[in-house]
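Next up is one chain by itself, shown in structure tokens, the form predicted alone.
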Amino acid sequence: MAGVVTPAAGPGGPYTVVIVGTGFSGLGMAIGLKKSGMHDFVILEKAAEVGGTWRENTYPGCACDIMSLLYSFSFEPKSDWSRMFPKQAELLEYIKHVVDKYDLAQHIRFETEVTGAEYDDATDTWGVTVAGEGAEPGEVVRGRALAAGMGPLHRPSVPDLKGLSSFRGTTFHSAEWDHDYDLTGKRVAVIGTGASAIQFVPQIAKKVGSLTLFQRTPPWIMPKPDRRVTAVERTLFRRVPGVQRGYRNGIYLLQESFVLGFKNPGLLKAASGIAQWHLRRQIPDPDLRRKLTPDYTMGCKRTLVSSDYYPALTRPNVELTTAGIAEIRENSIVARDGTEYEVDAIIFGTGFHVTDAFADAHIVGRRGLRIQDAWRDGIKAHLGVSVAGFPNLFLLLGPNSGLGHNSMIFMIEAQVRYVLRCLEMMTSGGGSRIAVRDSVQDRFNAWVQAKSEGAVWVKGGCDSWYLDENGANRAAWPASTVNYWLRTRRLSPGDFEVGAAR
């Protein structure tokens, strides 16, 4: 496939290859295809400008919790990042950057959505549906592979709690920010208290009338060493080659000994020891503290970096409850304990549909196979890309390629790395599918959970998205990413089944 430049194909392809969404791996994946010759890909887009879930979120504090020298694509490096921590629009800003370093727009079809994809066995293509402004009535637009970049946070969750249809007040997701409601001087209950929600409460709490933050299980929080990115430091990323890649490799180091903590819990107890810390220095108060600490052992959820939330929840405005949530009335929240409290508005920050994103997914593989029938005993793909039973489908961040420790952005790297090979490895044989064989899919699954056992995210005494219904671990990577660019780096042609169509 290097060095071969293939012809542009039609509005309706088929295409080489089709990708889905405009976030850090649709663009990657894109990227890649160019670097290795091949421009016959269109981008299929939702919305009507790109960015993922860095356009997606938009609420008062967004920001990434991972480094900005880490948290962008290797290749790309950006030499002048304002803070150590990149907020929304500073990373938005950087992808409008990529796509036009990489001339990536004449590529995107906007205001298309993908309401579904079917594979067709006579000609080894998929026919994805399309939808929306972008898009014809009943458009189906063929691709030889389909690239599924729509990244494993992208379906808001919202709890079904009793009467909440009944609400009278303003309601929505933080994933899906109100930005046209005046939250000034307003009875708003936030719900959940996740990573969203560490970094939103902050911000409107010193805005509201009142605030009240449900809670059902506290995380864990990290000091977050934010700062400016000094004008030293930007000259030298500019001008003295290494200086800045010695900066990502030594963050990337930091952040991956924390994946030993992962398979060996006890090794945590520093970090735990400094997040009780940062807890103490910052909330005064012992009912609160108590609150605040979790009952699990750290890692068994994302452990999270603030150091303006615990401020946040000691203001006189603010109050924060355990009791659960018994029901919503038509201007309140009911607690489990019995109390009422008058609202105004509801903010759920309560993440995003993981292990079930595919529930109602219209996705048809070889021979008329579902892919719920396909998952009907849990989500799995080899190395969370290739999935048995669907040729030339390739999922970027699938199952099993979360990581609750290290920058994303890696894996999406190595992923794209292997489709790449999965591509050229059809293509060089005269295939025109490739799929990987059951067995290889059924061993690389088994090693996943066996890994996990023993692991925080299992052992650690919590609930959490990287977790299925059944207890299983459907979303993290239960080793170090080194191991995962290893994994990734080299095909073995015994795995796949390559074929051509008759």
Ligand SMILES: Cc1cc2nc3c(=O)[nH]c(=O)nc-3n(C[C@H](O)[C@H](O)[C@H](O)COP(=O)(O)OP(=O)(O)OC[C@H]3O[C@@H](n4cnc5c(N)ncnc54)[C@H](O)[C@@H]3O)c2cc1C
Contents of the next structure:
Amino acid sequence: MAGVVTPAAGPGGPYTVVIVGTGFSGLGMAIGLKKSGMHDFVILEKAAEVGGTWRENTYPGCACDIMSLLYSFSFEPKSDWSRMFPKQAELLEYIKHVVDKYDLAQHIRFETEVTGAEYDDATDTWGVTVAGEGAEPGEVVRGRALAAGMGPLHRPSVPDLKGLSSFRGTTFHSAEWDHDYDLTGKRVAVIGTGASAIQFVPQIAKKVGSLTLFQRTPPWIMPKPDRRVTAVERTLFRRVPGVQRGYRNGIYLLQESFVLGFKNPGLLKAASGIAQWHLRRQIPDPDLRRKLTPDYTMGCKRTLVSSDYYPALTRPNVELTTAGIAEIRENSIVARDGTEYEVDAIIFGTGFHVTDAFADAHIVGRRGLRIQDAWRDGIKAHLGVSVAGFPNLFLLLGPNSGLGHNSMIFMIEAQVRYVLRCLEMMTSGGGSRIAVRDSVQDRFNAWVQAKSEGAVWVKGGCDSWYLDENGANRAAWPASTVNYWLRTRRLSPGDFEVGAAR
Ligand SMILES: Cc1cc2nc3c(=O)[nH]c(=O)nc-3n(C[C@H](O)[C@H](O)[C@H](O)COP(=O)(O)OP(=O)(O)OC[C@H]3O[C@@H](n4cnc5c(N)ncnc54)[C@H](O)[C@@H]3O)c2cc1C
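Let's see the other form, the form predicted together with this ligand, since the form predicted alone is already up.
So here's everything in the complex, that chain up top.
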């Protein structure tokens, strides 16, 4: 790898760890290192600000589906959340607070995008190529370990619709909201009815002239018990020891109980009954209700929470169509049933690249192994973190560490602990590299796939984004988070190869 090499972080050496990303993963990793006494790390962030998901997604109504007391670092509780379910701005504020509190700004290089990473067998280091305003031309940042927290839901996915490039109006994805475009009075099409769309549709429906919502699959939606956190609750959280922790644990257990239904969908009967009641109560029109009734088992896709989505669909200026899109013309969308909808703007609520997120990544491991070759049969990583053939590379929220039922921050914290244990195992064994054994990764992946057989996202009758084109589960953790916590807590030395550079 040619080019400028960033000067050694400490005297005589590269950074101990190069971290990518300033979302919960990258920042959690940085804090973990600091708490372990390791200060020799850099965080590379392509944007000009911290925050990841909660910086990027600024669409109207953007909020978390997990209650605030749980969707936050366990070691950094916030007792003054304004709402039960935090909105984007408050989450971003929380993340900035974490950066200040743990003095992380000095480690971050903004506008520094990682464009590739190559492992050097001779020195057991990663050479990370960077670009952008914050980088020198051709710069390579070197680290003994590379912790990649690029985000599992970070690359917006836009469907390849016939004629899309001929559209003359405005188009944007929910994760790249165009705040300069005034939607007031406009004829707007929204494509997709997933987690983001059900949050922004009620917000924009109030101001647009007309809204046509193109739905492929209706989501299961539970009522959202959101409200302001009362002053009394905040005082209790702040003043009475254990109350906030107890509340958090209670929410965790409630969320975790949904995992039982993944293997035994019958157990979700009560929950799906509540969702059906919610739909009946909010949608009086039987035709509209029929279109909004899922025909797959609850849990197959992420179950959503909203109390204002259904009412928005009953507005006279909103139309839901399930006909599918035939083509896009200069000023309209033509549905498969032949109806032509004249629109000024198209907003994509079509989610993110997940199972193909690394398709173009330039990551080269030991002996020139490209990640695409290592993953020819599908993306996989031991416990979602370590990839065989790629020593000292740690993926944060990598393959099969996604959750449909609980807080991702729980997984991040478990993974950070796992990475620290790996580094400890490597250095205490006098090594300069640690890699998971092929056989261990294969065994783990076989367990994931076996565990996923019969699971609701495989058998539930939906087209789940957890699955790749061959139907293998590449995204979801297939068991309880307690199981994950236990597996990442103690590492078995026999699972890893520790070695030293020649
Ligand atoms: C709209 C939305 C709602 C969500 N709601 C929930 C929820 O309710 N509950 C839940 O548990 N999870 C939710 N999630 C998932 C959420 O992404 C995770 O909870 C968590 O925030 C992921 O953190 P992260 O740090 O891994 O990734 P991100 O927050 O995506 O951060 C990744 C960071 O890496 C940077 N980056 C990426 N590529 C590069 C590169 N090549 N070079 C340099 N920097 C790079 C990005 O700019 C970004 O700052 C939601 C996600 C979205 C998109």
